[in-house]
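For reference, the chain that follows is the form predicted alone, supplied as structure tokens.
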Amino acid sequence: MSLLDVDDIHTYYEHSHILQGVSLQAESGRVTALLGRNGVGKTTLIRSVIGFTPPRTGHIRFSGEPIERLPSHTIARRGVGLVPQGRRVFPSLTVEENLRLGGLPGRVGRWSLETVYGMFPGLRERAANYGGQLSGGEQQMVAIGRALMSNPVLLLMDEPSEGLAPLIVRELERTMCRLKETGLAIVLVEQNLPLALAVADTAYIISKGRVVFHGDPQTIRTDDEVRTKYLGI
């Protein structure tokens, strides 16, 4: 049984239909990348999962239960970390103070301070600094542990490349490699497709508010077609 089930939903913005009958399921120790071009609705499809954006039809089932009507806190605290699109780093409080809002009262786990130090070491030297100090590849790393203090078994992360120069994105790169090899379900939105299919193990394509496309990385790599289609590349 997969540990995320998303089950034809039905998500709007007001009036606007933006997820329009959208399935997807996400596995333990995988990356499932969520691909397609901008506005086609991924941002939606992490917000109706994490319960900012509840779908208004469809299911969403995570470890087996229904979570699509709980508030976000809840959801939480069941194990689904967000890594948001812009970092959302809190510039007036120092590093260690940012890693800390992210922990959550009785859920433990691998996840710690110090072995998020011990996952990206250069915030340790940082720990002190304010949010507002750091460059663009600091903020993520921050973002990633903020998440990874809850002590997630699911991790969805938007757009966490985005603004980053491509040294920092190789190591991006390393790092969710590293995630996934503990065990962690990660669902990635990524326009940056050579990351999404380094570290993806199964991929779909939304366009217009519709999976248009579901399978194996290596076909998005070889089919000049989908690319085009589905990509605009």
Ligand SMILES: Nc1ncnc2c1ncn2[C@@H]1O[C@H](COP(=O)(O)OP(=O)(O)O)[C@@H](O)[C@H]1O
Given for the second form:
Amino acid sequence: MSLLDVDDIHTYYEHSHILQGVSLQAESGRVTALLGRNGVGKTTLIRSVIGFTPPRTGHIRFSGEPIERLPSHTIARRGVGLVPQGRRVFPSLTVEENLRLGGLPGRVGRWSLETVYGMFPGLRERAANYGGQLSGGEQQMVAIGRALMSNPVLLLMDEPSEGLAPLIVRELERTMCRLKETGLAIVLVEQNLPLALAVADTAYIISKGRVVFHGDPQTIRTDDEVRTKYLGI
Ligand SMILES: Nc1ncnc2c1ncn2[C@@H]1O[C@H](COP(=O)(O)OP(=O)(O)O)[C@@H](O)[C@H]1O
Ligand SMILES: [Mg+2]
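Structure of the form predicted in complex with the named molecule (previous: the form predicted alone):
What follows is the whole complex; the chain from before opens it.
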């Protein structure tokens, strides 16, 4: 049994039929990459899992339990964390206040303010700074730290490298590898193919709301046809 089992979901925005029968699995201690061009439905898949835009049909099981009809806060309390696209760090709250927002009563574990600062020492120095004063890389650390504060079992990361300088992307890669070693399951949406292929254990490519490829990340690296046909690169 997989930790996350998305089974034939169909998700809509009103009359727009975005996800047209998507299935995927994610496992503990593994990074599952979700690739695909802009607008194919990657964020919608993340939103379906966390319950912001529940699927109209199909099933989502987490730790064996159906979650597709649960409200987002309940899904979060079951152990699903989110690093949203665009980071969504509150500019007028301090780093520490942003991090504390991620905590959930009843979800204790390895992650606390102290261990998040241990993982991102730069954030400890910036604890009293406002979110709006941070660089893109620091904001991404806050977004990840905030999600970790809920001690998730599964972390959904939506384009975390977007807008970051190459050196910071390397740091992000190391962070994801360290998180994976803790046993965390990560679903990673990424446009940065080298990054995604470096950290992923398995990869899905989505095109027009459907999974068109699932397999070894190495195949995407070596198979020109898969890359040009589905990723346009
Ligand atoms: N809130 C919304 N209402 C209506 N359509 C939306 C909304 N959000 C996204 N879409 C549409 O759904 C499709 C998939 O979007 P999205 O999941 O954000 O794609 P991706 O993350 O792969 O770039 C796009 O055509 C987009 O325009
Ligand atoms: Mg998106």
